[in-house]
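Given next, in structure tokens, is a single chain: the form predicted alone.
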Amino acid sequence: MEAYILEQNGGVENLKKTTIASPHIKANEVLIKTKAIGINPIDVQVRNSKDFLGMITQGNIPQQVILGWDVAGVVEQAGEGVDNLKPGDEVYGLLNMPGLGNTYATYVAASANQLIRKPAELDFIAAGATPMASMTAWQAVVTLGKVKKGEKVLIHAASGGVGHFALQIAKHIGAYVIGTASAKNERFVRALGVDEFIDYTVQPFEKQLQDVDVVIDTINSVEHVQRSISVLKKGGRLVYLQPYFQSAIEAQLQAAEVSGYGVFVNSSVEVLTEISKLIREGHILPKVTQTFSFDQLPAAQAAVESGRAIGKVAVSVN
């Protein structure tokens, strides 16, 4: 099979496409013929940083590192003990997070309990782009943010991968949703149903908002997260995507009398099942705005790394 090996941490040029043996499946695993891969910011972070690679693997870095966690494809083989999937099934999932999902490959071995059948409403590209971002958004909005109908919710980078899912989930719950993005992405965000749009380039959001119930801050900046605290009402909830920010913001959280929660998404077939239900019912839909071929996978990572990607970036395989 073909796969991208991370030769060493650093730039995108360190992702090298090579031919290696296809994985052998164990009991309770399936072999997937890959059809699509979602590219996420953590892919870039782990590629760039040996510290991140060590954190994600809990110090167990294999000799051969294959990145990628999102996958959609077709079951080629089912191992002993697998009774929920069979060859020919179209599946998708977030694999082995935390750990290495090894999805930057034309074949992927995966635990059968981390995969579910792909909704018919999604093609493979959309399905491959969905798991990590949508599950992060679910955990931010539902599990940690505990967003309720009628609450005022601010979502930063509402045009981004996690942000555009979080917006749709919060709207489905019945929240009043405010989304930030730049003016060029306003049409995209408004099409998702946002109640109020803020162009963050015109005026700081904290000068325009107050008494927000929940903030979902997807920006990788301690300073930005601290600004988000200032718009929350007492008893409000802040959810941010970089859990290691906690120590830097703890004092400000306490002073403002608000709660703060860092999201670290975990593989969860239960959460993905909830996402699939919302997709089937038409409440949420992934928006894939850039699709690359497998040969162009490094360019797909570069698109995500630019910080300017709208919606989701995906790679089409086979």
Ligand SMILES: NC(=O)c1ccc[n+]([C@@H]2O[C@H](COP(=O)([O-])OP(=O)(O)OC[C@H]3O[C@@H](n4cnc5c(N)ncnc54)[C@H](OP(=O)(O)O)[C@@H]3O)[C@@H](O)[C@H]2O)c1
Given for the second form:
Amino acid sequence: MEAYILEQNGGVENLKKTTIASPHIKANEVLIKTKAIGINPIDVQVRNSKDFLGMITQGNIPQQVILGWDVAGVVEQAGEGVDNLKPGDEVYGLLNMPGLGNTYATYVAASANQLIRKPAELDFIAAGATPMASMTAWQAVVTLGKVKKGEKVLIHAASGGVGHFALQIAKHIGAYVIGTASAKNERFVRALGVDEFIDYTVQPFEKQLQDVDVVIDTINSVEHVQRSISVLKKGGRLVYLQPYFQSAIEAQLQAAEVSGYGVFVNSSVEVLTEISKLIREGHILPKVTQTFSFDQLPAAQAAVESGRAIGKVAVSVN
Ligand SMILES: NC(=O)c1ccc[n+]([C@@H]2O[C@H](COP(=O)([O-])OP(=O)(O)OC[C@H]3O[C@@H](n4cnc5c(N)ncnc54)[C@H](OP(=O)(O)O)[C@@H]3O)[C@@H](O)[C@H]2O)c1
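The structure above corresponds to the form predicted alone; please provide the structure of the form predicted in complex with this ligand.
Expanding to the full complex; the earlier chain stays at the top.
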């Protein structure tokens, strides 16, 4: 099979396409023939930083590092003990998070209990792009943010991978949703049903908002998260996507009398089942705006690394 091996931490040039043996599956695993791979900012962070790689593998860095967690494909082989999937099934999932998912490959071995059948409403590319961003959004909006009907919810980077799912989930719940992005993405965000759009490049959001019930802060900046705290009403909830910010914001959360929750997404098939249900019922839809071939996978990572991606970036595999 073909796979991208991370030779050492650093730039995209360190992702080397190599021919290696296909993985052998163990009991309770399936072998997937990859059809699409979703690219996420964490792929870039782990590629860039040995500390991140060490953190995600809990110090057990294998000799051959294959990045990637999102996958959609077809079951080629089912191992002993697998009774929920069979060869020919079209599946998708977020593999082995935390750990290494090894999805940057034309074949992937995966635990059968981390995969579910792909909703017929999604093609492989849309399905491959969905798991990590949508499951993070679910944990932010539903599990931790506990967003309720009628609440005022601010979602930062509503044009991004996580944000565009969070917006759709919060609207489905019946919240009043305010989304931030720059003007060029206003049309994209409005088409997803946002109630209010803020161009963060024109005026700081905190000058325009107060008494917000829940903020979902997707931005990788402590200072940005601190600004988000200032728009919450007393008793409000902040959900932030960089869990290691906790100690830096603890005092401000207390002073503002609000709660703070850091998200760390994991391979929960229960959450992906909830996402599939919303997709099947037509409440949410992934928006893939850039698709690359397997040969162009490093360029797909560069597109995500730019910080300007709209919706999702995916890689199609033949
Ligand atoms: N903790 C976890 O488990 C977890 C899981 C998934 C993701 N994450 C993290 O969550 C973050 C977001 O992920 P993602 O996949 O949504 O990223 P993404 O798709 O790459 O986000 C890109 C979007 O962010 C917007 N943006 C950039 N700066 C902004 C700002 N200051 N204000 C408002 N919008 C801004 C851009 O719009 P413009 O071009 O208009 O600026 C762009 O559309 C990443 O840092 C990622 O590492 C954490």
